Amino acid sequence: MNPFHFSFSSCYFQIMFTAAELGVFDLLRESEEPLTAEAIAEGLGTSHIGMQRLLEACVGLKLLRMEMRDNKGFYGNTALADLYLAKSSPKSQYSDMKFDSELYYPSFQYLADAVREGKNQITSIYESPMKDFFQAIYRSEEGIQLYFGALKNSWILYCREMISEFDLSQFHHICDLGGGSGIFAEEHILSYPNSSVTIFDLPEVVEKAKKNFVALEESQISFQGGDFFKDSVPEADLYILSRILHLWDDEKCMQLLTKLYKACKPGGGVLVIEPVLDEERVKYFGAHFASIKLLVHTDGKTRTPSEHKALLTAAGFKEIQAKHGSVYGALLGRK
């Protein structure tokens, strides 16, 4: 990247998100042909001059394509915009971008404080006594829906890949801890139709999830409310921790993993799915970016495969296998 461009990197995201939020990519996705800036502005109820500049910036970022006809520019989506940026696309990442735009990026103003102090900045971000990231998110139904939407977007792209990293056919009853969105459970049932999944999450999350959840087979997916640090967890052949351990420090992770080992049936196991650093800690920028977000919002961190294995081993799990997908890592430990 040209060093000159670094100062604009946050602006790049905001241009992309603004176009998605205003509906530019959806309008062009639905259109059977490219449209002029005037037609797009009229269709979306914006100013012509503002839309013209936004469209030109999107062309510069290769999110849109433009062709000239009779000295007029006509705009259309690129394949990337059609697939990932239009809200109407089955693989849309709009909710994930909205979550980042409303939660993560504004809070980065506290990053320097987090680095200086080595602790999260939740109290400063929300100007309240709250010290827990999820307490802040779950305080409103809008927050829960925003978080679930972001999770859904992410798992649409990577869930099946993660589930297919290991043969899980020998595990018939699954407990998905913190899986309130239900996305992972649905994908697991699709991959292993003879299995059943219990989603274990906080009562307020379960209550909201039940209202919006449409399971393929209701008998195969059930919900149970509780706090997995304080309450007993359901019996299961396999416990799934998808994007859970990175939210907590080593002590809390050990507490949870030890609890799962004791609850786990002989021959059962735990499947951990996380953004994972490489052992040299120089690759996988996504995992480093996740680590920075965690520093600002939680007491957790991203870990290397060996660090995950050490936690699983200390909790009692054996035969630990580790694999790395395109974005996330997966580890399977057995009792």
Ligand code: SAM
Second form
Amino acid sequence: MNPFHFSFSSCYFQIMFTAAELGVFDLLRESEEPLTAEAIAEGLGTSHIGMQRLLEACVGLKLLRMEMRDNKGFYGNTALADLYLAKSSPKSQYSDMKFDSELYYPSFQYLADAVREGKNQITSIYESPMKDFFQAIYRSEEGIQLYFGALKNSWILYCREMISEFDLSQFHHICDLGGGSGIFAEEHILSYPNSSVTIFDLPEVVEKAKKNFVALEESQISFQGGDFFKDSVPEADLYILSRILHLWDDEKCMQLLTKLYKACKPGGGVLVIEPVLDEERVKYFGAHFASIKLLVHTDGKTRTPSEHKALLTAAGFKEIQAKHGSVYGALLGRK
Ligand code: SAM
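Starting from the form predicted on its own above, please write out the structure of the form predicted in complex with this ligand.
Zooming out: every chain and molecule, the one shown earlier first.
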């Protein structure tokens, strides 16, 4: 990529997200055949001139394809847009893009300050003082919905893969700490029908998860509200920490892992799932991107497998195994 192209990349995102938000990919997904720019503009209530330019840019980005018929352009989705960008697709990544667009990208204006100071910029990003990232997100109903929509999107793609990284059949009572929407618990029960999962999360999240998110095998899924730094955690054979440790610094991670080691039954374990860096810290751009978001919003960071192993070992866990899937990494430690 030449340097000129670097300044294009945030523009690429905006073009893609705008087309998704306006419903271009959904309209074309529902349509039996390709449509003209006029028909799309009319269907979505936009100007023709603006829609024409957006569609042409989307063709340039290979999100749409265009064919000429009688001197008129007809537009249709590419397979990628149909699967991931239409809101109506079961594998849609729209909520994830919306969260990036509304929360992360605007906050990148504070990235230089975060780099200069080496600390999060929560107090600059939010008008009123906020204790942490979660207090900021959870202060409104829309914030919770937006955050859980985004988390759910990525688990639609990667959850099954992460659960199958290790054979977890010997663990029957699972506690999913910071289990959020409950999607991981649902998938776990589908993979291990003889297990039960307690979702432990902040009380306001547990209330939402109970009502809105978990629809499957409820008898095998229970909930407990609390703060895993302050309150005692439920008894379990296996503790799942999925996308949790990267939110905190090493000291807080040690506090949590030590607590879990004490609560864990002998023979039990902890399963950590994270956007993990490779040992040379050069390979997985997704984990670096996550680390930049974390720098601006939290005291956390992404870590290498060795850094995770060091934390788990210091807390007492043994026989630590690490694996890397297509995007996320998983580590299993035993007591
Ligand atoms: N495990 C889920 C997943 O992988 O999709 C959610 C991960 S989300 C990044 C972090 C979760 O930790 C949120 O659901 C949040 O509410 C929860 N959380 C944050 N602080 C917590 C605390 N002190 N005690 C319990 N849960 C907490």
